[in-house]
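Take a look at this single chain, the form predicted on its own, given in structure tokens.
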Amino acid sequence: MNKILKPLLKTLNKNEFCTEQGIIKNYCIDWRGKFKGTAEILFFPKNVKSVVKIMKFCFKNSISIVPQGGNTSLVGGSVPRVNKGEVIINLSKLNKIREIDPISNTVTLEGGCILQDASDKLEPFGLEMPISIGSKGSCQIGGNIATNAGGLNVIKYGSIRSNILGIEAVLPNGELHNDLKTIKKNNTGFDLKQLLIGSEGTLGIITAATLKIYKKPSERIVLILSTDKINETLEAYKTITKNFGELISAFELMNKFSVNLIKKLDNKLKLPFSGNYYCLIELTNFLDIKNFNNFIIDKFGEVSFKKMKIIIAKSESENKIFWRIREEIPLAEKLLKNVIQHDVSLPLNLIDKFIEKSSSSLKKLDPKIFIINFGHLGDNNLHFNVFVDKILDNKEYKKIQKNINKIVFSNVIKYNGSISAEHGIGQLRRKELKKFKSDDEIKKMVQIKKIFDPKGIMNPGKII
């Protein structure tokens, strides 16, 4: 492979590539631990052209690429599979921050660029990114668009899918594509970036984008409140959801196993009551707080309010402790074996019986099965994943993981969900996707990628 690669390397600087294994292997291990590859050479472009320099060679000689942002896919995507000749192109030195438009309330930033970094850079001004995540110390811009991320805003600003206005991206033949719009309205026939949105690096590889951003809240309100049912969180949902709409900026769910799990990570962290639910609900540029408190007993009515606990924060670093709980579950959930993670979303009126009628089954089928149940209620997602509290080899694991995979994804189509809410597919969920994708969508699936990716070089084994 480094000779083929020879001719190629001597265009680039040395700080671009690097072929030393003790260095590589760190990048082929993905966030979970669950799959690790190998590569020959790792390249780490520190510009547009570099990237097109190394995508056109690699089309050339039909070597198969692995983009790489942050590395926090969830699934597989961001690593290579162990020896199949796979290059990885890692974009963590294509980082600037092109322009701020705080007319347009628009950013444009390299697909490298970490996101707590340009959430730092829009503070000055006031504004905020449309996304936010537990990994936003560490993922890429490139990677949340290439994945369509989720987060804990999706409420608020809806998917990263609808705040990207341009994209600029290479082709799997070396072919720039550059969209980089700052309109908001482009009525001009298909929307090729849409494509590119959501498809794990199957497509190219995106290399800048502009997003819309907001003003940033002048302040937060951050409130926990508890039920012992998971109807009575939905009737809460309801309450809220109709007396303060858009105010709202966050609604997540937790359930009483994945709450007390951050004990193991932060035993100070912990909340002054119990319940078997916990929803952490973010209100922003809510006029009146001194009188909150009030008004939330009156807006959920005394009948209602006795059924529930609520505690709200009394200041911005109360309101940091509340979100730690959430955010801090992923981190406490990674120090546990056995654990078969699903990210699932369903309609709001069915996530009640799906939790019940998954959870009796899974119990049924193990005792010792415990459910980390968490997620972003206010866009239908849950984080619904498995722990399995008890010695199991390899053999054991698989039947086991194969058995519960099958009760939470027929319950899925059951109730009319999808089997990835935000994650996507990588290589955990191939399998499965073509199992809940009919034969057609597969197929149009494959066309599309032909179109884009003759050789079929960019991320193989992902998705498709």
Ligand SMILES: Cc1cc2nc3c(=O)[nH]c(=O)nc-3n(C[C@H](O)[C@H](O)[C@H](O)COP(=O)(O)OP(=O)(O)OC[C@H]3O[C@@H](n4cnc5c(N)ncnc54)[C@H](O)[C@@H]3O)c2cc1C
Contents of the next structure:
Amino acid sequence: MNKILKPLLKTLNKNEFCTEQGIIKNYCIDWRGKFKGTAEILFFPKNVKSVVKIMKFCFKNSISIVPQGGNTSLVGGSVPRVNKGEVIINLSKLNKIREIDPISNTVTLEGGCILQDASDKLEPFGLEMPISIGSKGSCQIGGNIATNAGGLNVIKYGSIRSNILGIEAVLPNGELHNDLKTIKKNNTGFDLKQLLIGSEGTLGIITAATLKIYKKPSERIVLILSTDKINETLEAYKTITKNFGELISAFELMNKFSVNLIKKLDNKLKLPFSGNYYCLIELTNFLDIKNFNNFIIDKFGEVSFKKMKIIIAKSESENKIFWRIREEIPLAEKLLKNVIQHDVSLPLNLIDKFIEKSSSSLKKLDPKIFIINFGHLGDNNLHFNVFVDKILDNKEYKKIQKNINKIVFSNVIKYNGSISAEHGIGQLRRKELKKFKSDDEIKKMVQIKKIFDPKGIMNPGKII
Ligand SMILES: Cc1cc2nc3c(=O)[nH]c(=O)nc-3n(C[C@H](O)[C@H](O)[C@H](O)COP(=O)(O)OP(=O)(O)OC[C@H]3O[C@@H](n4cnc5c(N)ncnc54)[C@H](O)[C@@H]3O)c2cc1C
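Next block: the form predicted in complex with this ligand, after the form predicted on its own:
Whole complex next, starting from this chain.
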């Protein structure tokens, strides 16, 4: 392969590629360590011209490409498969912020820009990105767009799709698609950027994008509400959204088991809650914090939370502790063996039934099963992860995984939900996609893919 690539490598800067397998192998494994592949070469293009050059060459020589951002994909989307002759294009060096426009409230940044870096650059302007996710220190804007990432602020700003005004992308044949507009209204027929959003690297490489940005709230109030039963949590959600409306910037659910996992990372951490379910609620966009504190107490007074307890963080440092609990759940969960993850979406009024029905069927399947439940409740999104507290060999793991997925996904269908709320399809949910989309939908997706990528070189083995 390196022989075929030689003419291309001659035209690139030396630090724009790596041929050392000792280094490449670190880029061939996903965040959870569940998908491992191999790649012939690893590219680090420093500018759009180099991306075009690499893509044109790969297209001509029918070489398959895996676009890679921060490699935080939880569905094996950003890593190559085994021995398929694939190459990785890692976007981390294409990371400039091209323009911050505080009049239009837009930012134009390159695909490899790390989400946290973009947020830090906006801070001095009193502005914030429309998205915040647990992986913000590593994930990149291109990866966020390619996965249509959700996260903690969807309840306030919508998923990233709702915030993209323009995209620049290199298509599989090396053609540059430049649609970097900053305008909010543009009704000119089919909107091609919508296809690139959520395409998981199967249609092209996103090299830059223009996003809406927002005034950063100067203060926030974070509180944790605890209940014993999930239907009480939903009651609280109904009343709180009615009372606080657009002041809510996050509404996160965590069950007791998932919160207790945090102690694995920090055994000194004291959790001042009782109950079985906790909601972390963040309120922003109020003007006067002293009056607002009274307002909150009044509003909660109006609601008769007989069976619920509420703890309001008293300072910004307490706000951070509450958020740390929520954000560290995936890190603590990573330390466990035999966790079968599900990132599902369900109609809010049925989430309680889904949890109860699935949990009881799973307990019957094996009493050593425990549910790690957390997620962005305000967006109907539930991470329903199933921990099997047993030593399992590979065959036993595969068997129980199959049975667990059967129970969980049949309930997702029963309650009219989705098998992927925000993480995408990647390699993990590829087979299941067939059960959740009609043959006609899949056929149309394949036809669209062929228009963009007639040779099938873009991230093969992902989605379809
Ligand atoms: C701790 C943790 C918390 C998380 N929390 C959330 C959350 O709250 N919400 C959420 O939505 N996700 C979450 N995720 C999942 C993940 O972080 C997101 O999917 C994220 O958007 C991926 O960005 P990335 O740069 O890491 O992309 P990668 O993982 O590198 O790639 C993801 C997919 O996008 C493609 N891709 C990457 N860059 C480009 C590009 N420039 N052009 C075209 N295709 C590209 C890849 O081929 C792959 O298919 C979390 C992950 C972790 C580890």
